[in-house]
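Let's start with one chain on its own, the form predicted on its own, as structure tokens.
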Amino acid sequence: MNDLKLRTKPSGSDVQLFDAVVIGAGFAGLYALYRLREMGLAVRLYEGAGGVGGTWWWNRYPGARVDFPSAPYYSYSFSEELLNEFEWKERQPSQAEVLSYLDFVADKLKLRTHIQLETWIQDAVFDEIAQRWNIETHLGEHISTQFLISAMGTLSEANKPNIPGIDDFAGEIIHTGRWPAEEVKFAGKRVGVIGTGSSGIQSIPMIARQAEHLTVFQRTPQYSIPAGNRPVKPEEIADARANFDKRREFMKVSPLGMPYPMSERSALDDSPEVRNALYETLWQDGGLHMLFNSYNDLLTNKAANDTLCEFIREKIRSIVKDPETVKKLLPDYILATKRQAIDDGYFETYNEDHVDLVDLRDDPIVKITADGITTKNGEHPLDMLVLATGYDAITGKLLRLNPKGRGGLDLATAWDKRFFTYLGVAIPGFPNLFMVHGPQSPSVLYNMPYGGEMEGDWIRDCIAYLRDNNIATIEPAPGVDEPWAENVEEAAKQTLFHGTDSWYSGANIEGKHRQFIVHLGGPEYFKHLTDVAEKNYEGFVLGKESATLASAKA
């Protein structure tokens, strides 16, 4: 954790004053900046990367693309201008296309003058006397702000695995979540990939097309669905533009923020023949429609889930030629309770002569050496190592910042036993600190751009309420986190997610709490936000004293 402190109290002339500071220039951060600037606040967004985009700036690995169903719905919904003026090219947009979109948005909304790039916030301390956050950047800049908004992303703190000798490797080593901007060349190289989650499954076929030899080190076999990517048809874009309000109505009532009506049938209502015919049609079409447009109980009924599990296992058996490799690739967890992967020829890759699969359940890594990887059963010489080992998801980035709230309490200490929030947007003991896609919000299991808009609007309206009523601070009241945690837990119990260890519950990070921290209520979650606001922010403590407003001095 980052334990740096503000070393000295700078003089007033050395401190930059803002009403609000936003951290992170992804979808959520850009939207929060836009809305806060609209209010007339003095606001600055800080981003460590060299450009806007957040996760989509860093995740440049080969094959990276959107897994949400279809362009143009992985985008902002609030502006018809943005919808009408950006031309989406692919059904499942690539990383480069999403980044191009966010660059377009930053220019169109004239956000760049309020964004400071290549700047890491390394400390944030709440000053109880001034009722403001004191912030320090890695450049030594000092900032004072009334409100601090974390939009640092749920999949942004790359997880470097704790494997003996990992720092001894003499070749190139790259994490999929920190992929370099310059081209990475695989031709003529022996490449190893550790990890077969979403980033591994997307990148492995692309790397195999170039590498002299590829060795995949698989920790957990995965269910994966063909992406079915293709160019977006002009008539599809025209329809989306003409009917976007209708699509948004579907998004409002969808458990996952989907722009389409979801099935109302159980998988057990149909005969195996009818059911498999539907699965086959959706498999050929590709994308996550297989999960959401087939049956309504795949995530709530184990018997229903088993039907699709076996369909995909049978697909693996039919695609992969070598029986021993098939055995290694067959998953046995509950489908979609880990992040559901989509792919472009993933299983077919294992039919290539220059591709090997090492099953780490039977042949674990002993150590990494200067020349490659040693497993229990042998040596694997490598020139390049790709870590597709995921993230310290949802909480990792905020814990790395480790803000200090009332009484100097740091977040790592506050969250030592469990993660707790109120509504997923605020933390008891940390006044005027807001989170977008925080723990115990829908975050990664919802349409994130759309969810980020609704959470961003709630934060904007809350700040407007405070300013209109001359209120300096807002923070969750003591004890409100407990019923909220029960609410999150109750929503999860209605599903199959509790049956699987995954990064949704911290299982991929050594020493992290095993706690499911995604709110699965969908529209019910956003109703909670609305109800709390309409009751004058029930469950919050409002400080009546007035804080100095930077905008009033501008």
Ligand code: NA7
Second form
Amino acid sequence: MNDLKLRTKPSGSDVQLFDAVVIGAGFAGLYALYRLREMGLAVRLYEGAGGVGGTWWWNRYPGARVDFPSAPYYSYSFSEELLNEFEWKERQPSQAEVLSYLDFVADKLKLRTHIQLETWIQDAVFDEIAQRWNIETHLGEHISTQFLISAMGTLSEANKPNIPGIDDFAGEIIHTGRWPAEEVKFAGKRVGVIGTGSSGIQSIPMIARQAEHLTVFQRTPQYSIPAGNRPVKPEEIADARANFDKRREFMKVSPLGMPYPMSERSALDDSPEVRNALYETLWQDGGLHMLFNSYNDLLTNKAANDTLCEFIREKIRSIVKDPETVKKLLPDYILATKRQAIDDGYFETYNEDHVDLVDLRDDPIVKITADGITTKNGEHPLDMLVLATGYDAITGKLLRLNPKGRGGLDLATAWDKRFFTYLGVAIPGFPNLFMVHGPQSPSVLYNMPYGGEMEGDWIRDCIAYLRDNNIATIEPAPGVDEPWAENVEEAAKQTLFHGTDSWYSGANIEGKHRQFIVHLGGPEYFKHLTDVAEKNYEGFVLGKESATLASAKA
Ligand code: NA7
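Could you output the structure for the form predicted together with this ligand, given that the previous block was the form predicted on its own?
Now the full complex is given, and it begins with the chain already shown.
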């Protein structure tokens, strides 16, 4: 089967020809489009949503915002012009502000004419004779492209929980990752929220402000840190603009691609008094940087991690008044090994009389009915249900597309036993398919806009190399995925991430491989990418006889 040559679709005048097709108009897809256009390729970006923005288009749930003190750092780092011309308003920008930034970028970089919105790619098959990808959209359009770039997002395939009766609910059901553009009204309604990850924790206080009654269904209590959001100060923006180059230097060496220095001290170097005083200062300031500006071993040393766990548990005890609710809210996993949440008054919300917390570990959901949720211990009548139940993260969207590579082998079959890639950017058996933020790349545990730029640059340079050397195809050599998987595993083993069930390791989706799919090497990872390129794409098989470039024909 593997040596079978497939010509998958008849070519004809209705087939649109491109050098490269990018899927997804988030940070990563827009950047890839920009760079590939810049080198003169015929490129089209397809996006299912009605606008650019990717995850920031879909996640309009109340309270959605960037989770580290980021303005102006949760943005593209490559262009001084973009930094100088966009006026950030909040330290941790809201979903609406990030979306307006990406709209500004799409206009500024003149990307819109190359973007086709409201179009889902529903089929992608590699044609081994033409050495090109044949693509079909949900509108029935046929496209032939030499290169296919997946920038479909890591948190884009919503997880609808498999709860008996979920489709019987008579009220409105909304997933946080598919939030409608028009305002959702909670006033006068009995609302249920399932899930207390980042999305639940951000939205619960906002929903509680309006709803007549709110019931939160919690499976795992979380450590959450105050967001500490505030208007960005003019001097912070001025400083970022004045230190454009310095900021990029910092990001390059930072383990997480962040533009500020990280602590170099162990949490165990300080006395409990000194340590708690530092935690208190950072807690008051707010934001995820509490994890990195405090100590350098919170994610590598369990004893160090325990110190911050206990500090936050103590905060929960002091904020929440009802002792039974406190018990339900106290987390006991290794802090930050599940996605760390930030909040705006989350724990305080449980002091409100109209807010109830159901601990699903003691009182599990039995079924959803037309009128609400039935748990082991009772009925919870609801008018509206919010699913803050997360995503089939990192691999979900690509697996839904399920591209077919050499010999007609589809991705779901190829990844049947485990996820494998080379460098997190390519998959053996799938020539000329590149992923940005793919499994086994740093993706969600790195500054994503910056990581996306570096991966986008690598893909651009790779395509330029192929073009300059008259090479038609590139794909990982047989066997290179195994050492790469070991490399990913090795980096994870240096940390505490291995100890926790999380979506980083597929534990949130029934039947998904239990495999840690985030590369934690940070700068090491990007050095590896550069080394491979400098060695003329070591570990890849390069196929001669270049397919004619659509741009060359034009
Ligand atoms: P997460 O972090 O995956 O959180 C999902 C939450 O939903 C989490 O509390 C889950 O509990 C819970 N969950 C999932 N399935 C169920 C079922 N079947 N029953 C009860 N509870 C369930 O997704 P988020 O959207 O919050 O966060 C993703 C964000 O990370 C993204 O938006 C960025 O802000 C960063 P569990 O912990 O698995 O026990």
